[in-house]
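The form predicted on its own is given below as one chain in structure tokens.
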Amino acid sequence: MKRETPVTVITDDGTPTLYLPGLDEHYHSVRGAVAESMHVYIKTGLEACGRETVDLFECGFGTGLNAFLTLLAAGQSRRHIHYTVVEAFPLDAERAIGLAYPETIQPGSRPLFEQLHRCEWEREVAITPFFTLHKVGADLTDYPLGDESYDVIYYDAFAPEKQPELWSAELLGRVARSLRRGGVLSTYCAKGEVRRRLQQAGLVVQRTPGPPGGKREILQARRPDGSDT
């Protein structure tokens, strides 16, 4: 993946995301931008974890966008919520910020907003009581996953097609390996072959209904607890 200027775009539900001109790549769902991350991420990702403290992951910090639901739920629950980022393109910060998601979403958490992508990358920052981010400037494919290090995962890089290397065998099992017991992964992909190579990564995968409107499936998979076994 080169690095290009994105162009915005509004989306179905009102709301915007960015087109990569040269790689054909939308950040987000033209049927909705805030209804699908609503939908794959935080129903299907973070809702189905049930642990009070959660250790998360994001393949691609993007627009942000992912990042602020989470936050705002994590006020919400009043749940400690540690999230780390890997991105190797991070976008300019005032061009994101110019998106305006949270004038839409929830009016008046435009500072949160502002600090999300303003706040210094390769350290943790505590953006709320409840919500500290780590991004991290790197390509996923040579970064470091811990084995059983985080309780849910979004795994929300470009389509299959567009970033073949971020879908491979080798890095999906790492990304699995990565996970607790009882941790859940959730993608807005739900390619026969990208739930096949969760499943042999030792996953359960289940394809789930995608946002309304959207796609007509996602992807939920879970590592078994033991009790699974």
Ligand SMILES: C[S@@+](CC[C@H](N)C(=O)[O-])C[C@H]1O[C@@H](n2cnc3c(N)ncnc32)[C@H](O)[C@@H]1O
Second form
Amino acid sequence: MKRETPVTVITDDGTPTLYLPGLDEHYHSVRGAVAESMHVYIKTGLEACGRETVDLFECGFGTGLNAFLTLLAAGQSRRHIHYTVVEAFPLDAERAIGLAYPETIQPGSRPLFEQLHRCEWEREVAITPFFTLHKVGADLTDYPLGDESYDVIYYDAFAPEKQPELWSAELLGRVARSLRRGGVLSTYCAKGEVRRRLQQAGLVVQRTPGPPGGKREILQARRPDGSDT
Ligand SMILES: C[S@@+](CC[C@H](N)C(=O)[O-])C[C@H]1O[C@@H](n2cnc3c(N)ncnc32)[C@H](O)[C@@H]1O
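Mind sharing the form predicted together with the named molecule? What's above is the form predicted on its own.
Complete assembly follows, chain above in first position.
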């Protein structure tokens, strides 16, 4: 992947996403950016984890949409979420801030969205009493994930056809090992090969229905309690 200037596109639910013409990839589903993020990451990932305090890892900060929805969910549920995200190609913050997510998701929340983008990288920052953010500028393929570090993982890399190195058995194995027992990983990508690699890494993987109007299936993977993977 090369750094390039994205183009804004309005998706089917009326919310924006970004498109990279050189890579021919969108940051979210064109069937609905917010609908996809809510379904794949908040409902299938975060809400499937019952813990009161959650260490969460995301691959790819991008527009900050997943982080923003998680911040709002943390406040609503009064759960404490420590959000770590690795991003190799950070967007220009002002460009990302211009996306109209706060207005469509929760009027009045714009200052929080701006804070997510403007806060410092490489350190943990408390954005609200329930949400801390640690943005790491790094390539995930080199990033030391650490075993049993996270309760929830949002695996939101670009598609395997575009970035196969982010879906290799080796990397997915390390990602799987970074989940704590009982932890949950969710991803929009339901390809058989991805599912098998996660299973080989010891996770119990389920195909579940995708967002309304979007992909037919997505993946939810859980590290069993008592597993020694
Ligand atoms: C599908 S987009 C994620 C969108 C993001 N979660 C959001 O809510 O906007 C994939 C993201 O992964 C980032 N990325 C690409 N290669 C990467 C790598 N090797 N390591 C870490 N991040 C990478 C891209 O720059 C992009 O922001």
